[in-house]
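Presented below, as C-alpha cells, is a lone chain in the form predicted alone.
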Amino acid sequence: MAKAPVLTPQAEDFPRWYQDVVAKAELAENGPVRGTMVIRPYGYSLWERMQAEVDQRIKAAGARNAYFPLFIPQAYFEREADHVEGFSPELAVVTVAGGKVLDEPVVVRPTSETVIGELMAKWVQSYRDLPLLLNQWANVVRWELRPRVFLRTTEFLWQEGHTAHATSEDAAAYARRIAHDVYEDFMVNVLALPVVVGRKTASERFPGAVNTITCEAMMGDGKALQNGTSHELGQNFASAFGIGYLDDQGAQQTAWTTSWGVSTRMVGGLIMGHGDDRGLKVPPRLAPIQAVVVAVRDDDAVLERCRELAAELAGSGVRAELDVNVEVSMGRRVTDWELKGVPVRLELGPRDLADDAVTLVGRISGTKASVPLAGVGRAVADALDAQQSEILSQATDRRDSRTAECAGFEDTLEAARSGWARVSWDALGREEGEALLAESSVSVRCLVRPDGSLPLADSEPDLVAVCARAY
C-alpha cells in the first residue's frame, strides 16, 4: 500500500496545503474563541526573528519603542470620520466591566492612531519637539468574519509606528523611508520575498489616510499578499486630536502624521511564498534554526561527534540544533525537519564517521553532498549564503514568470486568474475599471511607475496598475 502524503499537494488544494503546513510544522492552531489563534513555540520563534530584524531597522530609522493602552475610549474614534467609518465593522467594544455597565464604552485596540494622537497633542508643543517618531509592538483586535490562521485573525501581533512632523514633505519622506529602508529591505534581504512597493488606490487606502504605500508579495498560487503598509495621514488626525506646535516664528501650526505596520501575517507570507509539498522553506537569515545535526544511528561515537559538531557550529555563530532522538526513525525525523524548513541538515552515521565526513543536505537547493568534518563550518556557512540567494531567486523567477503585461481590462482579468497583471492605469479605466475587476474578485494591488518604482503622487503620468486576486 502506498504511503499517504504528509501534506496535501499544492496543485491539488492550495488552501488545504496551507492548513496542513500550519498544523504539521507545529506553527499554530485555532484558539478557543472563533478567529483567535495559539502560536506554538516554533511558529513564535519565526515571529521573534521577524520582530528582531524589523525592530533593528525601525530603530535605525530613528523611531523609539513605547507602549500605549489596549483599551481606547470609543469617543476617540468619532473624531476622525473616515477612520471610524473604516473600522466600525471590525471593532470589539466593551460595555460592561467589573460587573457594571460602563459610563462610556471602550474599544479594544484595532490600531492606535487615536490614542497616540491624543498623547502626541500633549507631548508636542514646539517645532523643537518634531519629528516625534514612535513605535510599539502590541496585539490588536479586529473582529474577523472569515478567519485564517496568520492571514486574518481576530487578534494578531504587530508593530505600529506613529510619527508627527512639521511639514508634509517630511512626513511623506518618512513614510517612504519606512516602506523602503525598513519593510522592503527586510522582506527582500531577510524574508527573501521580492515585494512590489507601490501606492494604494483611493478605495484601498487606510481609513483617514491621504496616501498608503504597500508592499505586495506573490504567493505560491499566484495570489497577492499585502505584507506591510506605510500611511501618510496628512493633517486629518492632527486636526482631530489637536496635534499642533509653535513654529520658529512663534506661529501656531498643525502637524503632519504617519502610521505604518507589519504583523504576524508575514508568517503566512513566509509559508505561502516559499513552501513546497514537503513543507516550509525558511530563508537562512530568518531561520531560528539554520542547521540541524542529526545522528543517524544509536552509536556512542556518533552521538558524541554530533554533540561536538552542534557546539562547534553554535560557537561559530550558526543557529544550530542537535537531534539525537534516535528512538524515532530516521525517515520520520527527516520529514519533520523538512516540514519545518530548516535550511541545512547535517546527517552523521557510523559510515560518515569512518570517512571523517558528514552528509550536508540543503532544504532550499535540494542538494546532498558529503563534506569533510574538518571543513564543515565553512561548508555550512557557504551553504547558508548560497541558499539565501537561491530562495530569493526562486521567488523572483516565479513572480516575474507569472506577471503579464496587459493592454486592457479583458486580458488583465484573464492574467489575474493565475498570476499578476500589469496594465496602464488609464487603459484600465482607472476607478471604473477597478470597480469592474472587483466584481470578479480581482483588485488593483497598487500603482507603480512603468519601471516598477514607487510614484510620489497619484497625478504622475503613465501609472501602471498591478492587479491580482489577493488574500
The other form holds:
There are 2 protein chains.
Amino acid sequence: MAKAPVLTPQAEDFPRWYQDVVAKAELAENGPVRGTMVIRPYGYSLWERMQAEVDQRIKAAGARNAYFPLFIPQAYFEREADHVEGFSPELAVVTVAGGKVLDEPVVVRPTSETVIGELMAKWVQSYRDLPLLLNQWANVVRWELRPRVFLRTTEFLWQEGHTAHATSEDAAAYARRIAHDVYEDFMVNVLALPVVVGRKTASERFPGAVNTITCEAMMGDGKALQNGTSHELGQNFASAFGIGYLDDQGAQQTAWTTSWGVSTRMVGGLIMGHGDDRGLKVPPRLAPIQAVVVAVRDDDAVLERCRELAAELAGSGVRAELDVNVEVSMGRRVTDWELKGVPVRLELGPRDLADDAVTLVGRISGTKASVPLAGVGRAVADALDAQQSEILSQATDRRDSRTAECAGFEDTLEAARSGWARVSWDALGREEGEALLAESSVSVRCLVRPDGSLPLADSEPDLVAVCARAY
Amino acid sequence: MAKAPVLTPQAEDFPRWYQDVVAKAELAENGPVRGTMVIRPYGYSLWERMQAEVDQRIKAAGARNAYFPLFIPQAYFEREADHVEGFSPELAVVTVAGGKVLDEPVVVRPTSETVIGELMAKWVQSYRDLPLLLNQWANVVRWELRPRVFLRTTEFLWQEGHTAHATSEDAAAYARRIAHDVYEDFMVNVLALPVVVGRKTASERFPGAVNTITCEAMMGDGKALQNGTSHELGQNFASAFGIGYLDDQGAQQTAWTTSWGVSTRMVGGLIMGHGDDRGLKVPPRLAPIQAVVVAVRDDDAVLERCRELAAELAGSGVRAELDVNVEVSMGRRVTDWELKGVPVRLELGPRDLADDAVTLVGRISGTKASVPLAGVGRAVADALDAQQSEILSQATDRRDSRTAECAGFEDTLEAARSGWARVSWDALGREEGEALLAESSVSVRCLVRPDGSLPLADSEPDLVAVCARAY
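Please move on to the form predicted together with a further copy of the same chain, as the form predicted alone is already shown.
Every chain and every other molecule in the complex is listed next, the one we just looked at coming first.
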C-alpha cells in the first residue's frame, strides 16, 4: 500500500495544500478572534530572518526606526479624502476603555500615515530637517471578511516607512530607491522570488497615493502576490496634516511624503512561491535553519560525531541544527525536515561513519551525495550557495515559462487562467480593458516598460500591462 | 551672565528634570490619544539595543519567539478570578469593527496569559511536549489614568515570556532562571543598574500569580523602579485554560506555568537610574552610539581625519558616529552629545591634529585626556570598559549609600523619604506594617534574605523587607 501523502498535492487542490503546509510545518494557526493568527515558533523564525534582512537594508537607505501609537483619533482619518474612503470599511474601533465609554472613539491603526503626518508636522520646520526618513516595525489591524493565514489577516505584522522630502523629485527617487534597493534586492537575492517591479494603475493605488510601486511575485499556481509596495503620496498627507517647511530662501513650502511596507504576507509568498508537494523550500540566505545534522541511528559514535559536526558548522557561521531524536523513525524525521524546507540535510549513520563520510541532501536541487567528513564545512558552504542559485532559477524559470506575451484582451484573459499575461496597455484598452478583466477576477498587477523595467510616469509610451489573477 | 541650564536641575525638581531629558534628548513625546507615546529615533535605538541584549539571553535560556494576537475575546479574562479583577479596570475594548457593532467585544491585550493559555492547551498533550518555552515581543495596552512617558503609558512595548512545565519545581526553577540569567544579568552587566532581586509580597503579586520575582532598581531620587518581573503562576492558568498532559505513566496531569516580562519602562529606568544635570548617561555596552568623533572646526584636514577615525572605530566594532556638523557651534554640539549620554567623545581640532592626538572625554567619569592618534583604537576600547565599570560603581555606591538598615516601622518610614530601607519583615509587622507604610505611599518593594539573595519561599525565616517609595 502506498504511503498517504503528508500534504494534499498541489495539483489536486492548491489552497488546501497551502493550508496543509501552514499546519503541518507548524507555521501558524487561527487565533480565537476571527481573522487573527497565531504565528508559531518556526513560522516566526522565518519572519525574524525577513525582518533582520529588510531592517539592515532600510538602515542602509538612511531611514531610522521609531515607534508611533497603535491608537489614532478617529478624526485623523477624515482629513485625507481618499484615505478615509479606502480604510473606513476595515477599521476596528475602541469605544470603551478604563471601564468607561470614550468621548472620542479611537481607531486601531490600519496604517500610520495620519498619526505620523501629525508628528512630522511638528518635527519639520526648515529645509534642514529634510529629508526626514522614518520606519517602524509594528502590528496593524484591518478587519478582513475573508481572512487567510499570512495572506490576509485582521492583524498582521509589518514595517511601514514614512518619509518627508523637500521636492517631488526627491520623494519619487526615494520611493524608487526603497522599491529597488530594499525590497527588490531582498526579494530576489534573499527570498529568491524574481519579482516584477512596476507601477500600479490608478485604480490599484494605495488610498491617498499619487503613485504606487509594487513588487509582484508569481506563486506556484501561476497567480500573483503583491509582496511589497512603495508609495509616493504627493502633497496629499503633507497638506492634510500641515507638514510645511521654510526653504533656503525663507519661503514657506509644503513637503512631499512617501510610505512603503512589507508584511508577514511575505511568509505566505515564501510558502506558495517555492513550496512543493513535500512542503516548504527555504532559500539558504533566508533559512533560520540552513543545515540540519541528522543522526540516522542510536549509536554512541554516530551521536557524538553528529554533535561535533553541528558544532563545527555553527562555529563556521552556518545556522545549523542537530537532530539526535533517534526514538523517532528516520523516515518521519526526514519528512519533517523536508516539510520545514531546510535546504541542506546531512545524514550520518554507522555506514557513513565507517566511510568517514556523510550523506548530503539538497532539499531544493533534490540531489544526494556522499561527502568526506574531512571537507564537510566547504561542501556545506558550496551546497548552500548551489541551493540558493537553484531556487532562484527554479522560480525564474517558472515565472518565465508561465508568462505569455499577449496581443489583446482575449488572449490576456486566456493566459491569466494559468499564469501571467504581458500585453500592451494600449492594446488592452487601458482602464476600460482593466475593468473588463476585473469581471473575470483578473487584474492588471502593474505597468512596466517593454524591457520589464519600472516606468517613471504613467505617461510613458509603450507601457506593458502585467495581468494575472492574484491573492 | 551664567548660561541658563539646558535641563531643570535634578535637585530643584526631579520629575521636571525627567521630562526635560525625554524632550531635549529627543527620546519620546506624548501621542495624540491620552497616555500613548511616540518613541523618537534616538529613544527607539536605546530600546532596540535592550531588545537585542534581552532577546539573546532569552534564546540562550531555551525559549523561542512566537506571536499571539492583539485581540482577545473578553470572555477569556473571566476564566481566572484574580486576573479579571486585576485587569478589568484597565482594559480597552473594541466594540465596532468593519463598520458593524461586534456581537462579542474584543479586548486589546493588556498581557497574554489568557490567549496563550488557550493555545498551550492545544499544543501540550504529553509530558514530551514539556517544558514549552515561548516568548513574544509585542505591544500591550493598559488604560492609564496618570500616564508618564516610558514609565506608565497606555500602550507600551515589551517582551512577555510564557512557559508550561510538568512540575511546580521545574516552573519555579525556570522563573528564577529568567530573573537571574536574563533580567539580572542584563540589568547589572549591560544596563549597569545594580538591581535587588526579591520576592513580591502577596499584595504586590501579578494578578493570578502564586509568586512574583522582581528586579528593583534605585533611581536618582532614591525611589525604586520595578524594572522587570518573573511570575510563577502555579496551576491557576493551566486549570482555567485546560493545559493538561499525560505523564510517563499515562496519567492525566495539569501543567504549571510561568510568565515574565520587561518593557519600554526600562528606558525610563535608564534615564532616572544614571542621568545627571547634563542629561543621559548611557552605559557603553548598551549605547547605540558608543563613541562620537567630533570635528572641532571646519578645516579640511580635520574633517578628513575625523572621517577616517570614525571609520576606523566602526571597523573595529565600535558603534561610532561622526559629527562634522561644523556650522553648529562646538559648545552646542558638546551639550547635545552630553544630553544624549554618549559615553566616549573624541574631539579633534587643528591643535590636536598638529599634536597627532585627539581629546578623549568620558561622559560618565567626567575625565578628559589627550590621546595619541596612533593608539586611539586601544584607548577607546579601554575608555569604554572604564566607563562601563564606572557607571556601575556610581549606581552601586548611590544605592548602598542611600539604603538604610532599619529596626522597625518608624525608622523605615523616615529612611524611605530619601532612599531605601532594609528592615526585618517580622520587625516591620509583616502585612500589617506593609499596610501602614502604604498610607504614606511607601511600599515593600520585595523580600530578600539578610544577605540580599532571593528567598525560595515566603516561609523562610529572617526575611528582610526592602521598602521605598516607587514609580
